[in-house]
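For reference, the chain that follows is the form predicted on its own, supplied as structure tokens.
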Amino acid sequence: MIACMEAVLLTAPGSVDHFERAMLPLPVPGPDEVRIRIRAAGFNPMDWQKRKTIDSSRLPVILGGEVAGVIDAVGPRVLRFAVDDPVFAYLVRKPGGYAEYVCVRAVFVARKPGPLSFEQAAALPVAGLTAYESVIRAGVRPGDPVLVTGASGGVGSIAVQIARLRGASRIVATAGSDRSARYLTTRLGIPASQVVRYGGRSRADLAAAAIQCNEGRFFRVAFDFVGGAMTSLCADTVGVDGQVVAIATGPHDATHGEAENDEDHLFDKSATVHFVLLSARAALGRPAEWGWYAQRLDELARWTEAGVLRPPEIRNVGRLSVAAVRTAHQILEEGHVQGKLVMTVGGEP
């Protein structure tokens, strides 16, 4: 019986070179748990940011928010889950994805789609569950015209693809780069007429550009997955009664003056701002409502299974290391990620 797994810590908040490879004791599962052997563990903008912020208090510490991998032990209050069973979960009450196994509550699992590899399924929960309740909030319905900046990260992708399945008659997306415009005909098949490009464009310049993308017109939905100037972008750009959904920052108020202020903008569209932080449910909300995450997953899996529904593009920076970790968590602060990163942790037993 294997007594210790293999996990990368950070020892101290701040720089990549605070984390450290450990051998550590095989994590047991509470009665409402269950135990994943971990085959692929994702990457999000929040790991960096914990690295930088976290307490002191709270090291050393495992980071990792999202995993795919293989139940090879339950708690005896868990009925929906066995031992062996492929599945893919979220880790927000307790990270632990940069390592061999995990413990977590079955509320926040859901069993890997069949099509999907285990690094393809360890992509999906953040970034799925993110996009998901984005285009429930924004309350997108037939005949939409929606805007998306970031589309080509991975909340992005998939909010793209649920925004059409819920009806959006025309989806105009940002880009910064060539290859990230690439990324958003080829991948996701938005039209480079509808194709937004940013660089080296003033506030007002991008907001008539988006707008004409758009055949002149506002759009009644807008996505601000980046922040900043995007955030700006939504507020110019969003209609009277329109909705815009943030998931990074919110808008600047009249203290910024003119040139920086989006709040007077959205007042004066009677515009609505919703802000979507996937881990509030799980952090304040009862844990009677923590079923949420499963049920969102199960029916992420379902529209995957069903073809409608594909993952983010993944990039994967190699097996369960140091070295990774410290790849992943530079490239993600340097920005621009397209789709997913991803690293392989775990082979066959």
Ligand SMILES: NC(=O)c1ccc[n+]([C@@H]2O[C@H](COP(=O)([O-])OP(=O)(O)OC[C@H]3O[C@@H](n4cnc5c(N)ncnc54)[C@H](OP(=O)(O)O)[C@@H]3O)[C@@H](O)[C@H]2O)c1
The other form holds:
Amino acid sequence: MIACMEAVLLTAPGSVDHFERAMLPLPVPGPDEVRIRIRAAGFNPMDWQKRKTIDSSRLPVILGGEVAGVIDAVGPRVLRFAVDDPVFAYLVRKPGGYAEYVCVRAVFVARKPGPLSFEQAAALPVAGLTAYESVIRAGVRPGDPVLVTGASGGVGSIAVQIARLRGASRIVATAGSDRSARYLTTRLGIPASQVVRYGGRSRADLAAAAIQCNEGRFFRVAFDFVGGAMTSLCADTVGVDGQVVAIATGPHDATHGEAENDEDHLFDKSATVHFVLLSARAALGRPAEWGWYAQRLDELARWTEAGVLRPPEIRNVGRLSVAAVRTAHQILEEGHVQGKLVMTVGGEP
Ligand SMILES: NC(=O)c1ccc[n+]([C@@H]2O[C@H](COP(=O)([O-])OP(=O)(O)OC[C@H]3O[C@@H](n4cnc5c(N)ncnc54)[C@H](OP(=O)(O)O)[C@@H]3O)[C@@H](O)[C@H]2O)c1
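Now show me the form predicted together with the named molecule; what you just gave was the form predicted on its own.
Below is the entire complex, every chain and molecule, led by the chain shown above.
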């Protein structure tokens, strides 16, 4: 029996220089937990946000909010899983993906979709669950025109597809570069005429361009997956009774001018704003409500197995190591990833 595992620890808040390799005791699963031998870990913007802002009293810590791997041990109250089951998981109540093993409550775990590699499955939990909840909250209906800001990112890549599954008729998406625009057209199948370039435009010009891409009509649904100036774009382009879903407080891009009061624009149109915070139910809800996560992961797995949902494009930053973690954090912090970043853990070198 292996008694130790390799992990990448964050030892102080702030710089990526504060990641260190460590050998740690193998974690032991609690009564409601499974231990996963991690095969791949996904990265999310919240990883670098936590790295910068985490309270020193919680250090050292292993970051990483999502993994895919194989069950290696099960707690006595876990009935849904057995040793050797391939799974993917959302590490919500305590992170720990940058390691060879992690223990997590079974309610945050689901069987890995058969057709997906471990790397593809590790890219799915956070972005997939957030996108799914966003589309449900917006109440996307057949025939709806939908605006997706940040569509080339992890959450956007999946939300575009789930919105289509719910019958959205036309998806208009924002892009900040040729690379991002190419991803939207080739990977997500959004026509070039429905891609809005946001750079260097005034607030009014940007809103007009997005509406133009929707044949001059306002949108019924607008997804704000960026924050900042994209919040304003969503406020400006939804119509009467429009639905806006906001998941981020993000950058105010200087090229878009002064931020204005978006609430007034939304009030004028009797619009509804939905805030989605994926971790809220796990942080504030009762344990009896946590099965929600596994049910939703199961649903995402069924869609991928049925071939109606493709995982986001993945970029592998390497094997579990300080260098791989640093690289992922630096790329994510720039804010312009297409699809998702993952790292491989274990297996053959
Ligand atoms: N509330 C929740 O539960 C929850 C869950 C997951 C994520 N989040 C947050 O939601 C956001 C998106 O997550 P993600 O994983 O999809 O991030 P991501 O993969 O890093 O994608 C970021 C996206 O933002 C776009 N972007 C960056 N700067 C922009 C700007 N100035 N104007 C317009 N678009 C810009 C990028 O597109 P271009 O390259 O085209 O600029 C890219 O598509 C992050 O802030 C994350 O922290 C929240």
